[in-house]
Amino acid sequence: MSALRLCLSASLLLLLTTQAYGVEGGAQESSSCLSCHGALTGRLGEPVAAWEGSVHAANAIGCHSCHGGDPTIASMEAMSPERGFLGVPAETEIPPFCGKCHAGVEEDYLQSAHGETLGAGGPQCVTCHGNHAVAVTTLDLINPESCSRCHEYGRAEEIKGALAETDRLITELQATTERQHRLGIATDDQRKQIFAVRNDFHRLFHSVDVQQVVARSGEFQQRLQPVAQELQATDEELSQRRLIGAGAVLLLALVTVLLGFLRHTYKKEEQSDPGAGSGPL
């Protein structure tokens, strides 16, 4: 059976008794391209798993997000022209292809250093970030061994140096947030601004250039403190309540306390004295 039959024949049958992959936090999408493609081996049903633990699958961003095409249509009308398939981007198309979600860092890395050599050699989105199995961006991509594949490290590491404070600033202030929401608290405006300010400043990253990525990492905390004074005030008036909550559960056992203390000290008297509390005959 050829790999286009068994594609399709996979496809009707999946789609049929199962629904597609899980995407993490968000609902389950019924898609044509991960039935089809997870029934196959090799290169054509790899991208599935490497997709499933992806940021992208978290997001619920799927298949046709990226590669266009109908994942509602289980042949291969689905990957048509007409449906709008864009398919597997070239080297210089790479840059608008994931451009079209993420267009400041598009715009800042055609700008830069890595930008320049597009097409020639250098660097694109893929060659850091990977393709399917996209992860949540750290500082960890910037790295020796990743980095010193093109040029030597050092410039890299004083980027990396200087983003270090503000990324773990934001790291802290997530981090926060997440906690205080568990608890009830409302922190969407919070994260959002978090948020705003995490895109800007993974735009930066982008630049390649040592004097911008210094000279702008002050501002974007001065951005974060207004958000990281909030925190901290909420987190102090969740110190006063658990402080005033547990003194009231001990004044409450001291009264507990002082209570059977006294039923106490009466049963005794009683039983030393049967005649207390009677009256005159």
The other form holds:
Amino acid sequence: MSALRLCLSASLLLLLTTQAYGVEGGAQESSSCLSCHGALTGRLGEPVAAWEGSVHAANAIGCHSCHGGDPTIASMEAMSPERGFLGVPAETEIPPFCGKCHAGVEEDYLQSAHGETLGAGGPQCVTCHGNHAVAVTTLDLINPESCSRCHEYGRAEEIKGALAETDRLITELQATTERQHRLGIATDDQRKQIFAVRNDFHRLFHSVDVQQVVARSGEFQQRLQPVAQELQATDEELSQRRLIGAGAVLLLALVTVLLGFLRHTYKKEEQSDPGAGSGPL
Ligand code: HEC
Ligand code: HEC
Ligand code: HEC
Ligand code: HEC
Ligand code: HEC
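Now the other one: the form predicted together with heme C, given that the block above is the form predicted on its own.
Full complex below, order starting with the chain above.
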């Protein structure tokens, strides 16, 4: 029953994902950008290998999703401006270039001390995330190597500390949904809710404003409360079921022993019954 439900929700999820990115995913299979650039070397070929392991590749965001152009044309014509080719963005054009899909992050970033210094020493999206080998984010992105390129690490460490508690809560809840999912429980709803809060929360970093992070952390933790309670209720139900299950196993063992005992005495009676068949004596 739960295996069936699991199967159904898995295929539904697959359907939804392929619907959302289906067109791009399909085009990606035969992308001329990939096949031509894949055969080039140096600065023209390197993006392909870097992109292959990225979070974008995993989500069917291909070369043309960022750079524009037509991936169905196998010649240089694929990169004509008439085909929507945008080329390589200049430093100050990068936030809107990425913000096409990450509008919320762009907005927070532009209002921050980093956004205000764009083009004048401040970092932009690619400074911290890279351009082609973009990975799923964690707090590890805040580290001395990356964050002391322009100023002392202290202020970076402070904001990391302010983000840590809510980040830990999110990771813990995600681990719980995964554990319950492995037991065959449908947790898609909870996973979606946590993912939405997680994205909004990771967005918050871009304000690079410790006060704002501290002020808004409570709000995020509150948004996680209903999910946390649902997951806890499921865990309690599971341990109850485990208790009932253990009871049932015990009962079954008891019945087996009892039956064995009964059969044993019945056989004995059969053997010692003089009227039953022709006994040796
Ligand atoms: C037939 C081969 C071929 C195809 C197809 C192709 N490219 Fe290119 N691409 C090149 C070459 C060669 C250059 C270098 C051109 C130059 O320097 O003038 C280039 C340059 C680029 C650049 C850098 C431009 C710059 O100003 O430095 C980007 C970005 C790019 N291609 C993306 C794409 C995308 C996206 C697609 C698919 C829509 C694509 N390419 C399809 C061969 C190709
Ligand atoms: C997530 C968006 C994104 C995707 C996907 C992406 N690029 Fe880029 N690409 C960029 C950005 C941003 C730059 C400019 C980077 C910079 O200034 O550091 C760039 C730069 C380039 C350059 C110029 C490199 C140089 O050193 O001059 C080439 C060539 C290129 N990309 C090709 C590709 C190809 C081929 C693909 C597909 C495998 C691809 N890109 C996928 C965002 C992307
Ligand atoms: C055409 C749309 C598109 C563009 C343009 C784009 N991205 Fe993405 N990006 C996505 C999608 C889809 C995902 C995967 C789903 C998600 O995590 O939101 C993603 C994921 C990410 C992640 C991981 C988020 C996480 O959950 O941890 C980062 C970081 C990221 N992108 C940065 C960038 C940067 C930097 C640029 C510009 C160089 C860029 N993106 C351009 C669509 C895009
Ligand atoms: C100073 C470094 C820095 C800059 C500049 C920066 N980011 Fe981030 N970004 C981070 C860090 C660190 C995180 C993870 C924060 C966390 O774990 O709470 C993150 C998280 C993200 C996420 C995941 C959250 C979500 O909403 O899914 C995306 C997407 C993203 N950044 C895209 C961008 C884009 C687009 C830009 C440019 C407009 C940008 N970043 C500029 C460091 C940076
Ligand atoms: C390319 C240079 C550069 C990099 C890399 C960089 N910063 Fe910054 N940062 C700046 C500039 C410029 C400012 C604004 C001027 C100032 O306060 O010094 C700033 C300001 C800040 C502030 C203070 C914001 C405020 O409102 O007072 C924090 C916090 C911060 N950065 C955190 C980080 C973190 C975390 C990282 C690494 C993920 C990072 N920075 C990487 C250039 C950089």
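Numbering follows the first chain given and starts at 1. This one's a predicted model, so the numbers in the text were calculated from it and none came from an experiment.
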- For the rigid movement of one part against another between the two forms, which of 47, 56, 98, 170 sits at the hinge? 170
